[in-house]
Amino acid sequence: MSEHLTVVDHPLVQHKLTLMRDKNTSTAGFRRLLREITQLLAYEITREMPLTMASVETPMEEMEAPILAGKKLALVSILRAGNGMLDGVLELIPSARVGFVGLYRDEETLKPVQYYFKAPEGLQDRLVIAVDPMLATGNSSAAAIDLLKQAGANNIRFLCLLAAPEGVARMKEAHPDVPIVTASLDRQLNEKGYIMPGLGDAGDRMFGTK
């Protein structure tokens, strides 16, 4: 993937974002569209994962037949959000080693703590995707990836749900190597730092704890 920023215009991807970003879908109808729409989105972010050939055989004969190669990729979450992303990736690619990053805002610099890191092993070998529904200052992502280059992460792609544009350029300018893949590029950042028009914040909408 060469362009820093992909936003998936496939009109299933755009429906069901319109159902999450209604003020009134529930708690259970939020969590299920968005395993289903990161099952599309996760689609687009592995179109171009490196294929072998192995032998098969069929009913009718032997053949090569194309089948993923090298080591599984890893699917990292950034907490807590990034969690409700994991179940649609995993149910397309359940083989998947899994890690966790978290990390909060302070609310008065908007600057992100680290409070918890744990990644799988041999991330210099392995395709590396982070999910977090929300892109909006870009301040934690950029943070989380700073944390997965150190672990030996070097092919990464970040996965997110909408992304501001202020997110995507302080990733481009922190992170240029790392593609997002995104269902949209929303208008702007508001004053406390949530994208608008947005959905408000995802963790809490997923979790139902607000």
Second form
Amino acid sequence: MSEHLTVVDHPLVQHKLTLMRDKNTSTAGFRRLLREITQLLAYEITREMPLTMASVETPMEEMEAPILAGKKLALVSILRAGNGMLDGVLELIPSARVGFVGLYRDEETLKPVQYYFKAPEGLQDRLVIAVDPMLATGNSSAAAIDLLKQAGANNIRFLCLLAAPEGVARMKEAHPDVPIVTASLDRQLNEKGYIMPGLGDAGDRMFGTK
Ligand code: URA
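The form predicted in complex with ligand URA is what I need now, so please give it after the form predicted on its own.
Whole complex next, starting from this chain.
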């Protein structure tokens, strides 16, 4: 991927995103829409996965046909909101390995604090897709990518639903080698670090917490 930031402007993505932004959308609806959009975004972020040829026998004859090459992709959820994006990608790529990074945001400093890290083996040989719906300050995303790089990952992409310009800039400064795919680049962060106009707290909305 040559671009650092790709905004997927497909009409289905944009329509579903508008429904997700609506404060009256139910928890069940929010979750379903997030899964659906994630699949459409995953289609874009995996576009350049390498292929190799394998022989397959159709009912008619044998042929050489393309299949994915190399080790299985690693999907890494940045807890907890990233979990809302896992199922969508796993439906498309059921053999993906899955890791988790637990970071919470200190509400005063807005800085990330790590509480959990578990990644699949052989990260250095895999395409690693980190998922988190909201790229806000970019502090926790950059810290999560730091941890993945320390664990050996060298081919990482970041998949999110919404991005703030501040978060994109922070990621570009910390990890210029990590392409970002999102459904929207929103206007700005507010003083509490929420994306404006955004959709509120993604974790609360998908899990029904407050
Ligand atoms: N996390 C969220 O869930 N929402 C925001 O707007 C920013 C960070």
